[in-house]
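Coming up is one lone chain in structure tokens, specifically the form predicted on its own.
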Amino acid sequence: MQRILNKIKQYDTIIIHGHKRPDGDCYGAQFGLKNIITSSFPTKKVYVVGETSEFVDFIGKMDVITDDTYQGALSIVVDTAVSDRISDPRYALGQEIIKIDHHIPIDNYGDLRWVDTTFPSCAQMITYFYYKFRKELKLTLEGANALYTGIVTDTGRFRFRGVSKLTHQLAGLLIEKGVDVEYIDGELSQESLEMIALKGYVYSNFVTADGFVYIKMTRDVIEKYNVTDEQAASMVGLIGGIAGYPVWALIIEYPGEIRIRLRSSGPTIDKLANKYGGGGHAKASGCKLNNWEELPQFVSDIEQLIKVYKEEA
């Protein structure tokens, strides 16, 4: 951290990434650590960019910058595990890359590393970096609000594995600075009367199997409920805990690629995910299918993980 701290102190313009098809930790993460640097180094030009995601949009928006601002500047990617995933490319045309995040690492990108998987968010690191150089650094509301934000959302509002009594002093730190906590969960809990048709579709049309459960999203679903790409991958969480079936998933096709959002409430699950060009948390991950026929084997394996995960348990 003291090495990020010094590389930040080091460079005058500073350009902050994320991951494609940003979510509110991401975007928590990018606009936090923009605060920070912005509060406390008021002449220095940073810029968050990458894709937008209107769920949290609230946070903050993105600059759109010419390919000459990457001339001599630092990038700073956050939650992001592996390369291909850094929401613009041009990440690598700053002239050193510092990469935060709480993913299991895959992808040693970046001249500077600063990985914990011990983080529930990748908010809460960059609200620990500002707590531990807290003497120097400066947090606004502003910035508050994008941490806290990430935190509540990449946390399940506090309901996730890895949620720690460092978390809940973190956020007590951020409501301290003034987040409201009641404005943002308003904003996260907004739903469209097309949110609640698709809820519906879901809970008719997911497929069972050993253990295993996951709904299929293809674009003409999407299309039907007139509904973003992000809402759609937002029904993971419907088909998850239900009882005999501890792991989930849901299965988006995006144009010209098929993701899948994997979750567990038992078995490890990361593993699996490199398998299929994936990677992420042990018992939340993401990872890719080249077609839809390679959907049975990607079941069958699913249900092979739980068959083993049953017999050592």
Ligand code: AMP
Given for the second form:
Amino acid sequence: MQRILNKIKQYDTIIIHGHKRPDGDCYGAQFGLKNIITSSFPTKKVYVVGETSEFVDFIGKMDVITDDTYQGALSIVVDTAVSDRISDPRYALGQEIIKIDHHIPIDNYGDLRWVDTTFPSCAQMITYFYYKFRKELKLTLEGANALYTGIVTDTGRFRFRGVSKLTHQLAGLLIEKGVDVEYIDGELSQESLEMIALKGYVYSNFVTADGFVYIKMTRDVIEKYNVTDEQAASMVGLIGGIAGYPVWALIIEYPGEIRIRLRSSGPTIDKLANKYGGGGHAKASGCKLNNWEELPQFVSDIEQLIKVYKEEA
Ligand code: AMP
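And the form predicted in complex with this ligand, for comparison with the form predicted on its own?
The complete assembly is shown below, putting the previous chain first.
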């Protein structure tokens, strides 16, 4: 952390990247870090770049920059385990690259890395970074709102494994900065009529296998319900927590790609996700299918994983 702070001090231009299809934690870490740097060192030029998210748009707007901006700049990539998931590959144009992440590492991109899987969100890492150097760093309400949003979204509102005393202490620090908990919850909880209708679809159409439940989100369903891909993908939580089904997944068809959002309350799933071109955490991973024909094999691999888990339990 000290070495990261030294690098931040050293560079005049800092460009903060996140991952493709960013979520609340990615935005929270990106915009939170930008706020800390700009508030503490007002003469530095700091940019946040990458794909956008409608869901957490209230946190901030992405900057649009030219390739020249990267000349002599420091790239910081947050919340991204593997280099091909970094949103906006121009991060590599930076003079030096720093990785800050809480996922199980898949590849070791970056000149300097701070990876700690004990943190339940990357936003908590950034908040901790601020806390550790609070005598010399500043954080305003705007940044605190971003970081708080990152912490609550990646912990399922303080419900997931990894939430600790430190998580609450750091969330408390952000509230001290003026975070309006009700405002953020309101922003995150708003739902359109289309989303409610899609929930009905998910509840009526999920498929069950041995200990595994999944829902297929094909292009025609996404179009029929008139929702964004991001909204469709957010349905994964709906089929979690069903008694007797410790693993669940939402399988979403993007143009040219089928992605699996895999979750578990039992067996560790990241190794299986590795086998299918992905990775992530022990209980929350993402991976891919090349086509729908691969689905039966995937389901059977999950069933086997659950069987072994039950036998060992
Ligand atoms: P998601 O279902 O997209 O929320 O992903 C769950 C977790 O797995 C997140 O922490 C992701 O960063 C990680 N993940 C998703 N897709 C991949 C992938 N292709 N490679 C590595 N990690 C991934």
